[in-house]
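For reference, the chain that follows is the form predicted on its own, supplied as structure tokens.
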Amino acid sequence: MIDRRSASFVQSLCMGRIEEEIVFPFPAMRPAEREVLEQVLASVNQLLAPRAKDFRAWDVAGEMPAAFLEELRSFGLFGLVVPEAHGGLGFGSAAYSRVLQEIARHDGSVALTVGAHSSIGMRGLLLLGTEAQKARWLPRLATGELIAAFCLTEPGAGSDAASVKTTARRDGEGWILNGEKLWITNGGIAGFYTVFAKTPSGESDGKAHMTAFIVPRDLPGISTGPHEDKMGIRASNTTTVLFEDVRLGAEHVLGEVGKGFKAAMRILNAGRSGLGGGCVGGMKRLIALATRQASERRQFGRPIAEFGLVKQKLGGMVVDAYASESVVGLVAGLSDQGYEDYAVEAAISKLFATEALWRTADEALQIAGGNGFMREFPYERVVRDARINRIFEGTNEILRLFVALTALSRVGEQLKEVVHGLRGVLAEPIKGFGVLSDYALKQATIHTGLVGERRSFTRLHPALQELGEQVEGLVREVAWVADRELRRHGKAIVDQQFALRRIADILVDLLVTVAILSRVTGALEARGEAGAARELEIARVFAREARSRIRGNLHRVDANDDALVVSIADDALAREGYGWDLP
């Protein structure tokens, strides 16, 4: 029986296990929620479909009109995840992700404005707030009377959240907040800030810890800077937020004092299905644009859609979109089903979907040719808008290290148990024997592939069995590499960034492949092989390409040019540039 408090599909992969109960069957939305969702999607399209020219004009101007924000409020788009008891729609992660997908089909800045409010701006209140805090603020957040913003990033603290310098010091029963937050989405229009600040630990060591606070905009001492002039998502509001001697009561503390770092990570993990949904929406729009463009644009006397290299681009875009939708849907389903430890899976969904959108935007612009470069067409704007996704809510480089290290942590725990067991063998041989035997059996399973009578996959459709067997073999290999790398480096594994990146990329490909296999199994069971023929093709294409990437990454953990690349980089750093100009 799977324990939904601690089970993690990806972490189990590094242990050589495939916990298929977590990912099969593919998550399905409740009928009642689906019915409400369809009405919301119709409203979104009613509001946004006629505004294409407005979105382009707002991008050029770098601002979204206040009157349009009022329309977003009137359509209820700020209350998507607020519980019905507090005036919202009470959507789960899957339904919420689907709404952001639909908004993103029309405009990235609008999707970001709504998403930053619900995904992270007020998510902490939903996850950690007291009943009194929820009753006080959620109704106004649901209507959009208060728009929310998430205030973590600072001039010296981006991906390194632990470097936050904003402080909150005790003042009787309350706190005094001082500091500056940078690049805050919705910063200039928000009435509700979730703010992270260093606070004294209260321990004798004198160390400071981070605490999360609810900070209403109407308190004295809060100001915002001018709207930032950005490369993309230009119409979304981004500003600095300054806190000068802002007095907060004890009721403004969100969660536990000193537990702010964990709170920030939990908020970001919970909100990533929204970002992933937005990426999927952008991809679907680009595929629609590119297929029409390819059919209408003629070269050498025929539509470019007839050329193989163009079809290769379009086919790859569809595979990327289906794969992204599958992994985002799977992660949203984990959240809706009550799984608590899905941080690695959420990070992978963000990694994959943001990079897939970037590839899709690039290919769509390429298919459009010169038109793609012109502002009167939407391609160049989508490319600019898409670029930020790989940076905010955790840079993809940091997330790769997080994925690998978190997944490896379970292997490290087991190795610790083995060391403890070895001590037991030396002291009391009979007591320690079982631990060593279990570990030896696991290693034999990984190396030989012997898994007894039970296959790792038992719920796959027969048409996907061959692909499932490939995944099983790859899981054994990555478990062996994980074990070996931890033995080789021990605690120093945290510094092996090249190996960690390769392990992370392997885990990304494995999770996305399994998400596709789960989804296509459902399609095959519902419609048969003829009805799900195209989805079966997508599964085969992605799984084979992923297998090739995984094998390459496994090989390059040992056989690589990492030392040479580092040497070249060191030389460039010493020169502060490139050193081989031709005469």
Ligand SMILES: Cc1cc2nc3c(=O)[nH]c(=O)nc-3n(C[C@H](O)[C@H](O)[C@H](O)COP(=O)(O)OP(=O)(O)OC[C@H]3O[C@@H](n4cnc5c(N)ncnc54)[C@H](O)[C@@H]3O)c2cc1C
Contents of the next structure:
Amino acid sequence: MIDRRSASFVQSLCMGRIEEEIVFPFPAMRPAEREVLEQVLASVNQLLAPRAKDFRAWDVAGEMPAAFLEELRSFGLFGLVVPEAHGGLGFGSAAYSRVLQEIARHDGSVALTVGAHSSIGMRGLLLLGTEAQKARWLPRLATGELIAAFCLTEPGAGSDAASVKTTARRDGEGWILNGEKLWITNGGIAGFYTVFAKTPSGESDGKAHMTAFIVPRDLPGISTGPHEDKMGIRASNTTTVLFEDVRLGAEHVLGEVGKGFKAAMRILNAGRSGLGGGCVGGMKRLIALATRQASERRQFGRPIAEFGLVKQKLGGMVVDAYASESVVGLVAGLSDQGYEDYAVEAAISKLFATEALWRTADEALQIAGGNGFMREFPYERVVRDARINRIFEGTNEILRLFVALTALSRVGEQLKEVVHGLRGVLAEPIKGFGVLSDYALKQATIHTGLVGERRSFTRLHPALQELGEQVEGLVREVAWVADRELRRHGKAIVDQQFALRRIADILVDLLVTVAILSRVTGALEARGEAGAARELEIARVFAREARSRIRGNLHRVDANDDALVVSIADDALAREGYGWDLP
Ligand SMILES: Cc1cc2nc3c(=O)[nH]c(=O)nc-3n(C[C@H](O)[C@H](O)[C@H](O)COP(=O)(O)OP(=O)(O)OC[C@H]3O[C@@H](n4cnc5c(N)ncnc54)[C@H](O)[C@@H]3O)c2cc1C
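With the form predicted on its own in hand, show me what the form predicted in complex with the ligand looks like.
To see the whole picture, the full complex is given below, headed by that same chain.
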């Protein structure tokens, strides 16, 4: 029986296990929620479909008019994740992600405005707020009377979020907040900020810790800077937010004092299905644009859609969209089913979907040729809008390190247990026996490729059996590499970024493949092999390509040019440039 508080599919992969109960069957939405969702999707389309020209104009102007925000409010789009008891729709992650997908099909700036509010701006209140805090703020957040923003980043604290300089010092029962936050989405239009500040330690280590606060905009001492002039998602509002001696009551503390960093990570983690949904929506729009363009544009006496190199791009775009939708849907399902430890899976879904959207936007623009480069057409804007996704809510580099290190941490724990276990065996042979035999089994699994009597996948549709067996083989190799890399580097693994990147990329490919296998199994069971023929093709294409990438990454764990690349980079850093101009 899987323990939903601690189970993690990807962490288990690193130990050579495929916990298929976590990922099979592919998650489905509750019928009642689905019904409401259909209505919301219809109203999203009713609101946004006629606005294509406006979105283009607002991109040029770099601003969204206040009257349009009013329309978003009246369509209930700020209440998607607020529980019904507080006036919202109470959507779970999957339904919420689907709505953001639909919004992003029309415009990235609108998706971000709604997403920053629901995914991160008020997520802390939903996750950590007291009943009194929820009752006080959620009804006004649900209607959009208050728009929410998430204030973590500062001029000196980006990826290193723990180094924020904003402070909250004690003032009787309350606090006084001072500091500046940078690039805050919805900063200038928000009425409700979730702010992270350093607070004095109440603990013996004497270090300052971070605490999360609810900060309403109408308190004295808050100001916002001008709207930033950005490359993409230009109509979404991004500003600095300045806090000068802002007085907060004890009731403004969100969660526990000193636990703000953990809170920030939990919020970002829980919000990922929104961002992933937005990426999937962007991809679907691009596929619609690119297929039309490819059919209409004629060169060499034929529609360009007839050329193999154009078909290769279109096919790849569909596979990327299906793969992203599968992994985002799987992770949203984990959240909706009450799994608590899906941070690695959520990070993978963000990584994969944001990079798949980037590839898709680039290829769609290429299919459009010179038109793709012209402002008159939508492609260049989508490319500009798509770029930010790999940067915010955790850069993809930081997330890769997080994925690999978190997945490896369980292997490390197990290795530690084994060492303790061996000592235990000598002291208490009966108690130690379980540990030893588990470890022996694991080693046998890794080295001989046998998992007791049982196959790892028992729920795969027979048509996918071969692909499943390939995944089983790769999982054994990954576990072997994880085990070996930990033994080789010990604690110093945290600085082995080339190795960590490879492990992360392998885990990304494995999770996405498994998400597809689970989804296609469902499709085959529901519609049979003829009915799900195309999805079977997608599964085959993705799994084959993923396997070849994984093999490459496994091979390069030992046979690589990492040291040479470091040396070349160091040389460029020393020269501050390129050193080999031809005369
Ligand atoms: C349009 C926009 C909207 C945003 N909205 C919000 C918001 O609403 N709320 C909010 O709090 N923030 C927001 N941000 C900030 C965003 O989250 C940060 O930009 C992001 O976290 C990266 O921080 P940084 O820009 O300071 O980059 P840096 O941290 O300076 O990173 C620069 C580069 O170095 C790499 N790097 C850094 N550290 C490491 C390492 N240890 N190992 C390997 N590589 C590393 C990074 O991956 C990146 O490629 C927004 C940013 C933008 C541009």
